[in-house]
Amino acid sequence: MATFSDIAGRLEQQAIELPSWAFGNSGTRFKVFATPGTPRTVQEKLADAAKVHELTGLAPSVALHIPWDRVDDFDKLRLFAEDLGVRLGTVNSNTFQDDDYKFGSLTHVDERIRAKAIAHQLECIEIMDFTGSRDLKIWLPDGTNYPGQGDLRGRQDRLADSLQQVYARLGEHQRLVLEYKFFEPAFYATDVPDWGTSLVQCLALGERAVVCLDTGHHAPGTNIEFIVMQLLRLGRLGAFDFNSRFYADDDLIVGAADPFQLFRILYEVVRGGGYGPDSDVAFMLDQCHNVEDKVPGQIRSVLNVQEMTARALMVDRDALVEAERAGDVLGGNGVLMDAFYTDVRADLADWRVSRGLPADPMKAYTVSGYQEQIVADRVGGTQAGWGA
């Protein structure tokens, strides 16, 4: 098994984008609860994304939530953002708030308002123009809750349709990244359900259309890292949705439920061609904090990522080959667990401390005062959140 030392070099390498929309209250279906120091404007939620960075080193851009994060001038947000220390990143499209969306966006029936769903995408695409994004990406909530609700097919089609407009907007290098989710807003046929369908609908728009992976997109039981695989060998995983669940899309802090499925989802990453400077894969972050301080959440799920990184990137595969070769069922999987309950915590801490980052970035945090700053500060105005 590979040393810390062997791999220390690759990991200056790993980047998470973080989202916009976890420094705001967010929640569940049912309660959003709301907390002192909440951003207020897409400028404070870029403050605090670049003190994630400060301390970790490992979130250098942000992404985008449009219509939460218009503003008037995103040429002026760019280079608010580096001032900053940070960039922007994705742009996330918005088709479920909107009352014309209830039946549909990408896949409506209605012309006129599938239209209004396309001309929304144009308009991010315009986004990223102004920012330098690469990324555009679209979750559709499009779908029916009864049988016989919607033409299934029809609904593909129109989609296909509506996709193939967006794709051609899209500049040379710029990407469309379609994410799926397999139930809920819609319960009885969601439209883009499955990696699959994600996968079939970008094949036919072309190579600049990509599989966005949620971890917490899946039926219980589902072999994740087989569909991270999968996506690799085909060249059509385009970036990771980071977090974590216990039952549905819980949205939790990346690793809090199953470690040891990151795990596994970083070495396929790792092994596939997927991590790196000859990779095109980007690792985001998806999540919500409800009960949680905002930032250090953030900050606990970018270590978490980077230390089962450091954990994939020991695995001995040359063992696994000659395990494998030998029919050798128990050394192979013990080639794994071995590289799994490497404790890599202290040689992470040194190694942040050689970059000059703090090693305790959580406590660094704690007692940097920033949390009390903003408490302090942000009084007043409307507090961003799920739905702002």
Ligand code: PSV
Second form
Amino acid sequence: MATFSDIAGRLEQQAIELPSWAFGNSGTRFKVFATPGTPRTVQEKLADAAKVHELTGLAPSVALHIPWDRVDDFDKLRLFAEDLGVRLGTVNSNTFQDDDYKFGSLTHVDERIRAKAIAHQLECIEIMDFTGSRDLKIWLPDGTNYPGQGDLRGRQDRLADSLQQVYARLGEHQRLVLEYKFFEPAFYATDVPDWGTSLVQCLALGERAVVCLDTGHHAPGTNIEFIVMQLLRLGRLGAFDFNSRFYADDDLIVGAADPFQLFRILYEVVRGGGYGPDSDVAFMLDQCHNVEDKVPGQIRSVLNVQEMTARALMVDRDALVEAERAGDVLGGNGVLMDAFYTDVRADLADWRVSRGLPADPMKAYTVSGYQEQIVADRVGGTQAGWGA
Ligand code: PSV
Ligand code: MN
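Instead of the form predicted on its own shown above, give the structure for the form predicted in complex with alpha-D-psicofuranose (PSV), please.
So here's everything in the complex, that chain up top.
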């Protein structure tokens, strides 16, 4: 097995994008709790994200969600972020909070509403031109609740046409990233329910259409690392939305529910060339901190990804190849498990110190006084929220 010092250099290549909405309030359909210190503006969300990056060195960019993060001047917002030491990343469109989209958006049978949903995507691309963002991420709430409610085939055909119109507007260096989700808010048939459908739609568009894999968007027991392998093999894994789930689309801290699954996913990422300077895969978080403080929630998240990446990098690939050739089933499994069970936390602490970062970013946040400061400063106004 590789030692930590063998792989330490490769850890420099890690960059995880934070979702602006992770810093806002969120909840369930039962209740959204307010948290003291929650940002009121996108600028305050960026300040919180910059704090995460300052303490971990892992999170140099922030994804925006439109309309939640809409401002008059995106050029100015880009400069504001750069002054804080972060940059603006993926732009996420939103067609799930407007009454017009009750029966769909890019798949809608009413041409007026479908055109409106397409226009929203085009507005997002216009924003990307100002922010310098590479990726437009589309997740659709489209689907039906009852058999017979909509024509499954017609919806798919309209989706293809809508996406084509959006794709045609992309700049040379921009990408369309299509996210799938097997249910919710639609419960019978979702129009982009799985990686196969997303891939098929992307293949029809062209090379700059790629799939987003949100780790919370599969049925329990799904072998997610297999999907990672296949999409990397085909050159169509565009992005991750990392989070954890116990039951549904829980959006909990990545690595919290099943660290071993995160390790297996990251092993396939490394194995398939998805990690490092030659890879285009965007490593994003898509999480909500409903009951815990948001900034330390994001710090914990990026550290979890870093820890499992280090372990995945340490897997002895040659030994795995050898074991497979020899038909040594338990030997191969043992090679993988050796890396998984290696505790890299002390090595990572030293590695951080050697780079001028705090050994323990969670502790450093607690003693920094930042949480007390934002609680004291952010009084009045309207706290940002998932539905705001
Ligand atoms: C949908 O569940 C999703 O994963 C999409 O990425 C949305 O943009 C995001 O969550 C909203 O939090
Ligand atoms: Mn997502």
